[in-house]
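So this first bit is one chain, no partners, the form predicted on its own, shown in structure tokens.
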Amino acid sequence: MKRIILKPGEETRIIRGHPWVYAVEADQILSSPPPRTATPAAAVLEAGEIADVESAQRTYLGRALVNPHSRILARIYSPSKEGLDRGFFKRRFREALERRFAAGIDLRQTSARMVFAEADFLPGLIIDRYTGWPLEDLERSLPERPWAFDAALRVLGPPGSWLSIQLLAYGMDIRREEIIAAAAEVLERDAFGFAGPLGLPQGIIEKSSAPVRELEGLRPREGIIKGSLPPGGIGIFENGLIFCLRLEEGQKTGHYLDQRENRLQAARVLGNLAARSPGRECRVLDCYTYTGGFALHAARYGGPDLRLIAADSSAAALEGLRRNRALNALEDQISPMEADIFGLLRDFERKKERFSGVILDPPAFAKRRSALEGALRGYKEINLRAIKLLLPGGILISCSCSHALEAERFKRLIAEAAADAGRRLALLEFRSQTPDHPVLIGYGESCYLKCGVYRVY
């Protein structure tokens, strides 16, 4: 077994829980000496192999997957000296699923992130599990809309499931077959908090196309691994709403599961705002709507007086919104708009348009720390212009999924935008991601999602 010896003082961050060893932090690469050999020999690391990490004082820090071609030289996956066989992956998957049930997520009917990479002690591996029915079966069996989960369950029987997988680290990528087999075995055979297993997935698709793979020396790869996907898409339920997923087409793994609770809470806040003026139309602008997550929740749970403009620059995303809007019988309340969001906000400001609520849920403007300065300018501009569009007492819901942008800096940025707009803000609440995207203390990158809810005066 090879050993990575750190430079003096570089172990502090790792002792506090961070799982990454950067190449610049390593002092020596050694081979463990055979019996009766006093001095270990220098060694060369191979991409994807396992190595032990030690401090300069030779204190053992953990076992890691390594990649000498990446800036992140090693990703620690265990504090003990355990291998990466199928039994290891099954244990980790079982533990991850049990954490979801302990957090109150009923995986029998809720789509959720099953594995969240380093935060579930499986660096570079993401698995989302989608629970639902083929959309064609729902349309054939439940002609009246909107549909309800209980009605689908009664007519069609238990829902099926599909896995969407991302392999973002070299060490995980070369163990792809073991990972897939272990996940299938655990889902098919193990029980979690109730009688019976969750069930073998009907299909598994890989969505390993994130730019981070290039930094690992890996090419993008997408496609169906096992089973099949329904040709008409999958219907999943989220907070009583139905969403159509086409996993082979969607961004990331197919759906943004991390905003599930934030979308419902945003709808409640906007609904309370509309309730203060019954019978009077309450206009809300949903920017970067994608397939309508926030807009659909607001329309369903915010009350009939809410009227939403759901804007996105992607025509394909808006087709998904229109499909989801029809599935939930919310055509009268949501108006799709294809537009560049920066230009749209400037145009609305020039026309002196005003809204009771504005939702900002942009893609990550900063995917790495080197891009943070430019991202800060982008985040400030959209928040500044959104604040200017709001009526007194209106609601701003502003999100960022850039892990490089820390929560306190994001709050300060919004405060600066409000000051430049000449408006005052009251912070109603500040939220993060759903518990199926666990936050691992010491690993700041796991707490990436920020969602601020403000009242603007």
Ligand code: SAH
The other form holds:
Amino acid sequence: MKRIILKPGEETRIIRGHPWVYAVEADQILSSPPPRTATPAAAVLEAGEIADVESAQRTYLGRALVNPHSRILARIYSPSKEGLDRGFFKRRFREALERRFAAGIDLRQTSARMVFAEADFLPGLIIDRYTGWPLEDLERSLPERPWAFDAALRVLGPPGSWLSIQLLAYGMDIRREEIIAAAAEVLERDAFGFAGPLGLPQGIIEKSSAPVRELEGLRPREGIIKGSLPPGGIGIFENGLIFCLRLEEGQKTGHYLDQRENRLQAARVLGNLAARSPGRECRVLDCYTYTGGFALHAARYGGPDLRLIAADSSAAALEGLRRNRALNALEDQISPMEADIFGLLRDFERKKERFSGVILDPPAFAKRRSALEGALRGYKEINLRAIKLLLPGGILISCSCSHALEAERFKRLIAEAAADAGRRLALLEFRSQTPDHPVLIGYGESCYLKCGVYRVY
Ligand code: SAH
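Now show me the form predicted together with S-adenosyl-L-homocysteine (SAH), since the one above was the form predicted on its own.
So here's everything in the complex, that chain up top.
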């Protein structure tokens, strides 16, 4: 086993829980531990192999996946000397499923992230597990809309499941077969708190197309790895709403599971606002709607007076929104709009349009720390414009999924936007991601989602 010896002092962050070793932090690469008398020979690391990490004082820090072509030279996956075989992956998957169970997520009904990379001690590996029924089966068996999970369960039996996986580190990419075999075995055989195994997935799709793969020297790769996907899409239930997922076409792994609880809470807050003036239209603007996540929740749970404009620049996403809108029988309340949000907010401002609520859920403007300055301007601009569009007493729901932007900085940015707009804001609640995206202490990057709920005066 090769050894990576760090420069003096570079172990502190790692001891506190951060799993990465940057190339600039490594002092020497040595071959296997030498016999007592011999001097260790210098070695060269190969992409994807595993190596031990030690401090300058030779304190053992853990075992890591390495990639000499990346700025992140090593990603520690274990504090001990365990190998990366099928048994390892199975142990990790069991632990990950246990964590979701402990957090109260019922994976028999709820689609959730099953593996969240570094935060589940599996660097560079993401697995989302979608549970539901082929849409065509739902269409055939449940004539009345809106559909309910329990009705589907009664008529169609237990839901199926499909995995969407992303391999974002070289060392994971080359172990693809082991990973898939281990995941299938654990799901098929192991019982957790869920009264029996969750069951073998009907299909597994790889969606490894994230730009970070380039930094690892990997090409994008997408496609069905195992089984199949229903041709008409998968119908999953989220908070009692149905979403049609076409995993082959969807962004990222298919659906933004991390906002599941925020969508429901946003709907409650907006609904309470609408309930204050019954019979009067309460207009809400859902910016960056994708397939309608927030808009559908608000329309269903916010009451019939909520009227939403759901805007996104992607025609394909809006196609998904239209499908979901019809499946949930919410056509009357949601109007899709294909637009660039910067331009749209400016237009509404010029036309002096006013809204009772604005939701902002943009993509990560800053994908890395070096891009933060420009991103901050972008976040500030949309928040400033959204605040200006709000009626007094209106609700701003403002999110950022950029890990490079810390929560306190994000709050400050919104405070600055409020001051520039000459408005006062009350923070009702500051939320984060669902617990199937656990936060690894010491690895701040894993606590990435911010969702502020503000009342604007
Ligand atoms: N709110 C969604 C997830 C949003 S993901 C949900 O709850 O599921 C971010 C979305 O922003 C994507 O759908 C993407 O197409 C869209 N987008 C990115 N840049 C945009 C822009 N400049 N204008 C409008 N939409 C944009």
